[in-house]
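Below you'll find only one chain, the form predicted on its own, shown as C-alpha cells.
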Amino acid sequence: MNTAVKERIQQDFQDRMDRDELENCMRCGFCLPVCPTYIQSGYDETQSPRGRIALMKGIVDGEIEPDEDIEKTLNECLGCRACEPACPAGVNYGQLLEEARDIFNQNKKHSLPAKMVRKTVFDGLFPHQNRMENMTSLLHFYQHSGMQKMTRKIGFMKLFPESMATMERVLPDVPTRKEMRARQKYYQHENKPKATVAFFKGCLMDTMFMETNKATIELLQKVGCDIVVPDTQNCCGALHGHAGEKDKAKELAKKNIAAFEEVNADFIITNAGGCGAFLNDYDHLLKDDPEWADHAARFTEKIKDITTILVELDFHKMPLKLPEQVVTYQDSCHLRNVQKTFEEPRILLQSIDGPHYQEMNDAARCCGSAGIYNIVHSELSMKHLDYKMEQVKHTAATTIVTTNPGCLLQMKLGIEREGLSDKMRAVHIVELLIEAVDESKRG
C-alpha cells in the first residue's frame, strides 16, 4: 500500500467515519467476553471490538497509518455484532466495521482475479434473480444428472479445500427452474384473517432454499395472514455492504423500499437473520440521503422475523407434535443482536410436544458462517465452527434449529465434519414447526 492510497484512506476516515460514535468507546471491555475473535485469538486487543475501534479512532486522529494488517484485522471481525448488545454506550460497531471497511475496498487497489471475482458477484450475480434462477438450475442439473456422482466417485473434489468440498456434500437439494418460476405473488389466509403481510424472499432464499420459503409461506397461512410477494423485490444487499460495496448496498435497498411500498402490508416478514438485519439497517444506511431517508425508516419499521410474528399470532399455542428427539437452538448472530430476536425461536420450539429441548452452551457464539467469512477466511470459520460443534455435542441433540440460510449450511458442515450425519440432522425452524404441524395432523 503507497502513501498516496493511504493519504487517501485516512482522509477518507476523517470525512466519512462517525466521531462521536467512535468516541462513544468507553474502553471498558464489556465486549470482551462475548466475541469470538478475541477470544479465538487467545485474547490479542486488536482481535476485539474496543481493539478495532481504537484502531479506527487511531487513523481519524492521525495517530495510525492505515495499512494492509489493519485492514486485514477488521476483515478478520465475524461481523457478528454480539458486542452491541453487551455495550452500555450503546456503540453501532457494526456500522463503524462496514464504514471501515468500504473505505478500505474503495481505496485499495484489487488484483485482476479478484476484481473479476467480485464483478462477477456482487454486480453480475447477486442483483439478478434471474441469474440467480439459472446459476441454482446448474446446480440441479448436476445434482441430478450423475454429475455429481460421478465427480463424487473419481475424488475431484479431493482437489478443492477440505471445507469446500465437505460444503458440496451438504448443499440442499435445490429446485428446478420451472419450479422457481412458478412462485405466485399472493397467498390467502387459511383461517380467520389477521394481518396483511409482505414477504421478503431474497434471492439465496427464494433459489437454493426455496423449501424454506415455501414452509415459511405455509405458516404465515395457517396464523391468518394473507401474504403478498413483490415481484420487484431483490437481494437485500447484506453481502455488498458487509464486503465494502455500500454504493452497490444503497442501490439495492432503494429497489426493495420501492417495491415494498407499493403493497399496502401490515409487516414485512423475513426469514432469514443475516437478510432481516440488513434490512433492519436500511435507515442508517440511507440516512444522508434526503430523498430516501423517510422511506428507509418507514420500510424499517415494518420488518419483522417469521418467528416474531408467528408468537404475536399463537401459532405456539396450536397443536403441534414431533417423535422424541433432543433439539438445541442456534441463534443467527444478526437475528439475536441486531433484531432483538431470540426468545420467540424458543418459545416456539419448547411449544412442541414430543422434543425434549436442550439450551446450547454459548448458543449466542457466532458458528463461523458470518455471509462469505466460511470462504474468505475458511481456516479461521472451521475454528469457529470446531468450538460450536463441541457445544453442539454437549447437548445429546439429534436436531440443531437455525434460523439463517448461512447458519444452516454451517452446522451441517460441522455435522458432515464430525462424522455425526447418521445421527444428527440441522433444518431451518420454519421446516421443523411444518414437520410438528402435519404430524399433529396425523395424530
Given for the second form:
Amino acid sequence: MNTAVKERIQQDFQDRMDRDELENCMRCGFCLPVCPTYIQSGYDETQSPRGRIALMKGIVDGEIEPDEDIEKTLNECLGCRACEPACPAGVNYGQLLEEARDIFNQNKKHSLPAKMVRKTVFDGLFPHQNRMENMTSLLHFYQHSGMQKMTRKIGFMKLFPESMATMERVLPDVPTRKEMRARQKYYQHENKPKATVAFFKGCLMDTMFMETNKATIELLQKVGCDIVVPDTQNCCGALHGHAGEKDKAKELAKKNIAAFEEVNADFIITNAGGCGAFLNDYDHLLKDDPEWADHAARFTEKIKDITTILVELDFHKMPLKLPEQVVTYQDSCHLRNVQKTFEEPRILLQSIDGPHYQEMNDAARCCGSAGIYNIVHSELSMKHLDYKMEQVKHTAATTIVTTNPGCLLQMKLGIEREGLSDKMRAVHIVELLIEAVDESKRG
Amino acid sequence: MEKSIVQRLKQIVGDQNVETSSMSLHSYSYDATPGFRKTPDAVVAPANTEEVAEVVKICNEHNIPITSRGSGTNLSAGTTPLQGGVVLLFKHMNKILEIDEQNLTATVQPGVITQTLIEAVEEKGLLYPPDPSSMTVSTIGGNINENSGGLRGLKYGVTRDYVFGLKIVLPNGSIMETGGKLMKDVAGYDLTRLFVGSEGTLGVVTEAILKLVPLPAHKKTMLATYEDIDDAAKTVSAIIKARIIPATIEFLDQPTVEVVEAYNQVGLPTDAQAILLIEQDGPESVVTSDIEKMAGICKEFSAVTVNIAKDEEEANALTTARRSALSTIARLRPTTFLEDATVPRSQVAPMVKAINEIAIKYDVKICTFGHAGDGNLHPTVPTDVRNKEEFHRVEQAFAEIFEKAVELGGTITGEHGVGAMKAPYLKLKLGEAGIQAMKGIKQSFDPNDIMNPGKLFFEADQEEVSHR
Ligand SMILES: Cc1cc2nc3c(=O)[nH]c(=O)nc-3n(C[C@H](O)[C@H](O)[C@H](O)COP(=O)(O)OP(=O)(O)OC[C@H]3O[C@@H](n4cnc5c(N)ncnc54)[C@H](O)[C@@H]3O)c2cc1C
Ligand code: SF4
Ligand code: SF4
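Return the structure block for the form predicted in complex with the partner chain; the form predicted on its own was the one displayed.
Next comes the full complex, and the chain you just saw is listed first.
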C-alpha cells in the first residue's frame, strides 16, 4: 500500500466512519470470549472485535496508518456479529465493519479482491489436494443447483476478480436447471386465516434451495397465512454489502423496498437468516437517503423469520412426528445475533414427537461459512468448520438443522469432509418440519 | 527498541511470539480505562516460567519496562504501557494444572479465564468464589494482581482470601515460590499477600495455588424496593445484625433504577429510591429460613415491595435489573466511567446521598449501584471524553467522591486498583507515610523500576500521558 493510498483511506475513515459508534466502545472486552477469530487465533487482540474497533478508531484519530495488516484482520473477521449481543455498550460492530471494508475496497478497487482470491486460488487451493476437494464439492453444489446461472445473472461474479470469474466460465458446463417454471404469486391459507404475509424468496433459496422455499410456503399456509410473492424482488444485497460493495447493496435495497411496498402485507417473511438480517439493516443502510429512509424503516419493521411467525401462530402445537433420531441445531449467526431469534427454532424442534433434541456445545459459534468467507478464506474457514464438526459429533446427532443456506452448505461440506454422509444429514428447519407434518398424517 | 534486543527476545520465545507490527503494538496500547493509551515497543508471549524469567532478565539488563497483561479489562489503566517497553501476554500460559480434591486447591497458570476455572471446579462440586462481573473475560493473573472482588464478596471475601501460594518471576529474573497448599504458613513475611493486588509492579505471577470451597447446594434470590434510601440502608444493617450473612446484597439507586426501567421495562417502580437484590446460598433449609427472615426485615423497614423468586427463571428475572445496570448506563453516552469508591457498610446511605449531591453540584449524571453488603459502590458516569468542559466537571466530581469516601472511613478504590488512573488520589487514602512505605517496598524489589512503571505512584511531572 503506497502513501497516497494510505492517505486516501485515512481521509475516508475520517469522513465516513461513525465516530460516536467508535467512541461507544468502552474496551471492556466483553466481546472477546464470543469471538471465533479471537479464539481461533489463540487470543490475539488484533483478531478480536475490541482490537478491530480500536484499529478503526486509531486510523480515524491518526494514531496509526492503515496498512495491509489491518486490512487483513478486517477481512478475516467472519462478520458473524456474535460480538454485538455480548456488548454492554450496544456497539453496532457489523455496521462499523461494513463501512471500514467498503473504504479499503473502494481505495484499492479490484486489486484488493484480485490479490486475495488469486492468493487463495493459486497459493491456497491448487497446491493442496484436500482443499481442492473442498472446493470441488462446493462447485458441485454450485453447478447442480442453478446457482451458477443465478449468480451470473445477479452479477455476483463481478465481486470476484478476473481470475475467479474466468475459472467460473471455463468450468465445463454442467446441465443447468431449465428455465424455471413461472411460479405462482399467491398462495391461499389453509385452516383459519390469520395473517397476510409477503415472502422474500432470496436468490440462493429460490434456485439452489427451491425445495426449502416450497416447504416454507406450505408451512405458512398451514398456520393460516395468505402469501404473496412479489415478483419484482431481488437479491437482498448482503453479499455485496459485506464484501465492501455498499452502493450496489443500496440499489438492491431500494428495489426490494419498492417491490414489497406494492403488496403491503402484515409481515415480510424470510427463511434465510443471513438475508433476513441484511433486510433488517436496510434502515441503517439508507439512513442518509432522505427519499428512502422512512420507507426503509417501515420495511424493516415488517421483517420476520419463518421460525418466529410459526411459533407466533402456534405451529408447534400442531401434531408433529418423526422417526427416532438425534437432532441438533446450528444457529445462523445473523438470525441469532442480528434478528435475536434463537429460541424459536429450538421450540419448534423440541415440539416434534419422536426425535431427541440435543443442544450442541457452542451452537451459537459461527461455522465459518460467513457469506463468501469459506471461499476467500478457505483455510481459516475450515478451521472453524472442524471445531464445529467436533461439537456436532459430541451430540451424536444424525440430523443437523440450520436456518440459513450458507450454513446449510457449510454443514453439508462438514459432513462430507468428515466422511459421515452415510450417517448424518444437514437440513433446513422448514424441510424437517414439513417431514414432521407428513409423518404425523401417516399416523 | 533496538533490533538486537528484539532478536534476543525472539530467541527465547520464538519468532511468532514477539510482535512488533504497528497493528499489534496499537492493539496492546489500551485497556478498559477511558482516556489512556500508549504504544508499547514489543508484545511478547512466553510459554512458561523459565521463558518469562529470561525475558525479564533482558529487560532488567536494558532498563526496559514490562507491563504484564491479562485480558486488559482493568479500569485503572493498569495495563496501559505508559513508558513503552514490553507488553507480556499469558495467552500460552492458560492451563489449569491441577484441581486437588483432597486439599481443595486449584493450581493454575495466570492466563486462565476466571469463568473457565469456576466452571471446571463446579464440575467437581467445588466453588471458586471470587466472581468479578468481568469474569467471562478476566484472567486469574489479572484478578490476583488487582485483588478483584465480586458479587459474592460479602459472604466469601475477595481474591486475596483464595490465594494460597504463588510462583513469581522477580524483576531480576529470579524465580520465587511463596506459600503452598497450606492453610497455615507463617514462615516469614506473607509475600503471597504482598503480591496479591500489587498490580504487576513487583513481579510477574506465573503460577498460583488457589483455595476452593464446597459448592453450596442451594441458592435463592429476592428483590425489595424502597421509597427511602435510608430504609434500604437500615435493612442491610439489620440483616447483618440478625447474624445473617447473605451471599450478595446488591443495590441500585434511583438514577440507576430510572434509566434501567426507561430502557428495559422490567417493571420496576421508577420512583423507587433504592432497590436491594439479595441472594443466599447454602443447605436448602438454611437458605429458606434466611430468605424468609430477610424478607421480614425488608418489610419491617418499609420496603414497598418484596419478591422472592420461586425458581431459577424467576430469579433470573429479578436479577435482570442489576445485571443490565451497567449496559444500560453504557448505552446512554459514548464514554462510561465506572468507579468503585468503597465505604464501611454502615456508611452506604450517606455516601450515596453525597454522590447524588455531588452530581447536582457539577451537573453530571451519576448512577450508583454496587455491593451494598460490603460497602463497595459503583458510581457510574455516562459522558463523552471528547467534551473537554464536561469531562473536567466529571473529574472534579470524582475527586470529591474520593475525598468523601475517605472522610467516611472508606477508600478510593475497593476492587479496581490504583493503576495510573487513581495514582493522583492514593495519598488521600494512605498519607505521606503510607506512600513512603510502599515506595520502599517497590524500591527493594524493583530498583530499576521496570515492572509496570508509572502505576500506583503519582509523579507530578508524569501528568496524564495520553489523556485525550
Ligand atoms: C465491565 C467491567 C466490569 C468489571 N467488574 C469488576 C468487578 O465486579 N470486580 C472487580 O474486582 N473488577 C471488575 N472489573 C475490573 C477488571 O475486570 C478486573 O480488575 C480484572 O481482575 C482484570 O483482569 P484482566 O485479566 O483483564 O487483567 P488486566 O486488566 O490485563 O491486568 C490487570 C492488572 O494485573 C496485572 N497483571 C495481569 N496479569 C499479571 C501477571 N501474570 N503477573 C503480574 N501482573 C499481572 C496487570 O499488569 C494489571 O496491573 C470490571 C471491569 C469491567 C470492564
Ligand atoms: S463479527 Fe464475529 S468474527 Fe468478527 S469480530 Fe465480531 S465476533 Fe469476531
Ligand atoms: S463488548 Fe462492546 S464495548 Fe466492550 S470491547 Fe467489545 S465492542 Fe467494545
